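Coming up is one lone chain in structure tokens, specifically the form predicted on its own.
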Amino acid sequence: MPQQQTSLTESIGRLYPHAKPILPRLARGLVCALGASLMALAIPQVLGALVNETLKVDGDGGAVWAAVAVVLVLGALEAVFIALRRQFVIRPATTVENQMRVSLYRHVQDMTVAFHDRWGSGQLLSRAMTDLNLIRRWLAFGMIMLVVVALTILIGITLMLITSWRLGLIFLVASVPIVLYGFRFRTHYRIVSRLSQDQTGDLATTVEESVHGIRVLKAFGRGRQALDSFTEQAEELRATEIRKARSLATVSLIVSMIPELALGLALVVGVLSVADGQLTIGALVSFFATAAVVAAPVESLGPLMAMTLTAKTAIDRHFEVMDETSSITEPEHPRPVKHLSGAVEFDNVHFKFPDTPAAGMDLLNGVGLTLKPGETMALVGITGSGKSTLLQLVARLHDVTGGSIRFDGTDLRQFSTSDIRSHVAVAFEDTTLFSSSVRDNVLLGAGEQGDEALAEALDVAQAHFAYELPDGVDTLIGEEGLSLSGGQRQRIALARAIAAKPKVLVLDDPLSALDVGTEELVTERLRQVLEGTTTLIVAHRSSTVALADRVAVLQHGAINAVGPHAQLLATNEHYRYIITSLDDEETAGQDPDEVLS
């Protein structure tokens, strides 16, 4: 996950395309917030005039009531401006947050499998939720208030200088150490803020992995070790948060203490100036009332700076994901898919993963294989030979790094990925189900097809158990389907691939979790429904080979031999070794009496 250093203005500038549509409303919110501050600053001036008027020998007592009325009006206007600011900025800021979140989700969906292998799910989750929430809060409050606070302080000090240049100069001198420390604070807080947000993402990944793997942790009795590891990460995050809090407390101390000291010094100088006749009592009252109004913005300067730096980090983290580019590109002029016969050809296909050293050997090193329309081809090979990877290339989950895969003679890269994936269905060995109903999971890729396709797919996959669940096929199966057994999940995944009615079906050992009897029933029904569908199936069990018209042997990254099962047994030594290994694995866990029979 790259971390490119950017300035504050560069990071905030990247928000412009997203914030551009709401800038008019943000500007109105800014004007309202500034109006509220101006109303607050006007009240001390009224008080100063009131004091000078009532202290005159022939002062008018009625001026008090006039001043009270003016102060009430100013206070009411301040409240109205604050309410208007919130009305102007909250809705558009949430709109930007939502649009950025949807854009991030769409981008993550478009990224390759290799991208998801690199990025932890917790990191993506924290960027999609926490970071965008921080950006929204900064747009709606932090950005506007930081500008208003700066202008309020500037205008307030100007009024103080106009009232008494001597007293105002004291505050100007006091601002120098605040500004100098501000630069140091910005550098340190930016680093610790980034560390905190990254650690939060890592912690979220740990929680997600532990929840998904809770059965494994319990089965192996590793709960205590997992807790210790989590506690260590949580303590690291806690220490970082303490560093953040300490840094913020220090800057808050400085921006609060120095103005208070300046105020004390100004009080001494002010009283002496009044005694010398150089300053009126009303001016002194106005000066300190203005200083009281300015004190709140000065004290909020530290938290607003921290909020801005945190938002900068959130922006950087968001665009780190958005700047990732997919190696799978869409053709400029995609070729329309009108009708596919199902012919698939692997022409000198090469593939290596992006993190493989340049000099490293390709995982797939010149695969050549042709599948006829409607043919069922079994793919066998030793563990790690690249069988599953080859299957993923068919659905273009990865792109070949050499050679080509052709559908009906056309390189699949000339089609749009959406068209390809609408004609290719996949069932992986590592079953993934969604937190939804059985119906939704099975019909995920079935388009407009309804109950008829659902019933047929469940029947072929021998997933009749779905009708016996508490709510039948509308039963929610829980996160990743973990409320079901391994065999049940695998049958639902197989039904999902069948329900899509694809022209090309890719199966990665879809029967591995099934018992022998169920496998025989599924195999028999698959023979019927696969007629007319080109099928490439990875076989990890010798019984799965029985599904195939032909068998392809993958060895050293290339196809070693292709032919019927009986022919390969008679002519290919490597194939005999693989089949023998599969038979050993298949019988290893069975009852000895059953094997002998």
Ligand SMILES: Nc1ncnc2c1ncn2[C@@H]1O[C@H](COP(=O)(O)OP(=O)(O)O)[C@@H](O)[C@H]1O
Given for the second form:
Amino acid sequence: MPQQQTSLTESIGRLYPHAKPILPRLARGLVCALGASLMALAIPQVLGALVNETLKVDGDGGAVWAAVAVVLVLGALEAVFIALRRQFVIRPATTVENQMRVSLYRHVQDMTVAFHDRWGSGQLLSRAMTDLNLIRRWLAFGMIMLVVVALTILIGITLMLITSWRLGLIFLVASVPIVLYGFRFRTHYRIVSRLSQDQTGDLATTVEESVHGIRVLKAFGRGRQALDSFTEQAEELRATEIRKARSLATVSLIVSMIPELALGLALVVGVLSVADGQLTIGALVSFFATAAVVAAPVESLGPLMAMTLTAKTAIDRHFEVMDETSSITEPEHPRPVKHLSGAVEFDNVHFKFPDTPAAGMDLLNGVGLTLKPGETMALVGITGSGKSTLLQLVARLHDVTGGSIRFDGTDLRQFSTSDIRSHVAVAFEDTTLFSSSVRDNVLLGAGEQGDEALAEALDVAQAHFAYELPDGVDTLIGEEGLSLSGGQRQRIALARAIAAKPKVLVLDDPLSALDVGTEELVTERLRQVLEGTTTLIVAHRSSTVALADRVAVLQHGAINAVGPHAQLLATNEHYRYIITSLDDEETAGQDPDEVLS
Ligand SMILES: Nc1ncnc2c1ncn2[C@@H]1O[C@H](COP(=O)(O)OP(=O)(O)O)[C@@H](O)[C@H]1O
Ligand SMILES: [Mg+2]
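Take the protein just shown as the form predicted on its own and give its structure as the form predicted in complex with this ligand.
The next block holds the full complex; its first chain is the one shown before.
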């Protein structure tokens, strides 16, 4: 994961575009918070006058009552300002949080498959939930309070200096070590808070993976090991949290202890000054009352700084995801798709996964193949030869690293990706079903068409079992719903590809989990449907190959032969090897050279 150093202000500055619409409300919240602080600071001033008035020999009783009334009003105003502040900031901050979450989700959706290979799901999850939550709380509370607290301390100390410069100076000097320690704290806390948030994300990934793989873990009796490694990760996170808490505790201790010491010293000096007649009792009272008002903001400095640093980390983590650019770019002027005949052409296609070593042969090393409109082409090759990868290129899940793939003579990179995806339907090897009804799963790419498309697709895929589920085609399947068998899942996925009624259909071994009888039925029906649809189908069994008009053999990153099944069988040794081994479980998928030697 990319991670770059940014300063606190740079990070916070990046929030500006999101926070801009709510800035007026935040400003109003800030004014209210400041108002509350000023009221609190004004009370000691009145108090000082009150004490001096009371002590006067010929004091005016009316003035005392007036001062009491003023204090009461100030106190009431303070409470009103605090309530208003809450009112102003809570809703707008949740709006920002929601907006940022939606834009993150949209961004993640736009990213390539390669991005998702790189980023753990837990990292994305914790960034979408926890980090944005932290940012919201900071916007609504931390940011405003930090400004208000700083201003309150500043005004408070100024008032204290005005009341008595000598006593005020004691506090000013005392603030020096606090500020110095504050810098150290910032550096340290920033590191541990980043660590803690990253570890939380990794932990989420672990939970996600083990929940997903629970069957495998159980079946292999690996529950214990999974628990151990989880415990270890959780321990690491706990240790980081303790470091975080220690760091905060130290700063809190310093921030509250030093002012206490200053207060003690000021008390001695203050009493002596009063005795000398250099200070009135009222001024002394007002000074300490102000010091008491300032004490609370000073104590909240530590937690507020911690909150700000955590928010900075959260902002950084958010923008790390947002800064990732998709390598699949939309063309500036997409070619409109009016009518596609369905001709697909692979012209000297090269492809290599980004994280594979630079040296060495490309995985796809000059694939050349032409599919005529409506043709069904089977793709065969040994395991790992790049068949699935080639199919993903057709849906533009990756971009070719050399050469081009053309639909009706136009490079597919000149179409908008949404156009491509509405004309190309896929069924991948690892069938993914969403937590939704059978109907929604099948009609995922089908657009407007309704029940008719559903019925036909389920019929072709021989997925009649769907009608017998507890709620028929409205039964919830996928992760949160009813579990289906591998063969059932595969047939739903096949139905989904068919229901989209695409011009180009790409099927990755769609019948592998079916029993022979069902496979025959599906093959029969597929043959009728595929007429008029250009189809590229990865085949692992000779019965699937029989579906195709022609067969292409992928070997060493290139198409080594193309032709009808019978012809290839007679003329191509590699093909003969694959076909015989495909139907012979023993040697299926092994490298022919290894088997022959
Ligand atoms: N996301 C990926 N990142 C890096 N390498 C990959 C990725 N997916 C597949 N590969 C590698 O590419 C090769 C071809 O894989 P694949 O296209 O799935 O082969 P096939 O479908 O013919 O069995 C394999 O060696 C595999 O390890
Ligand atoms: Mg494959």
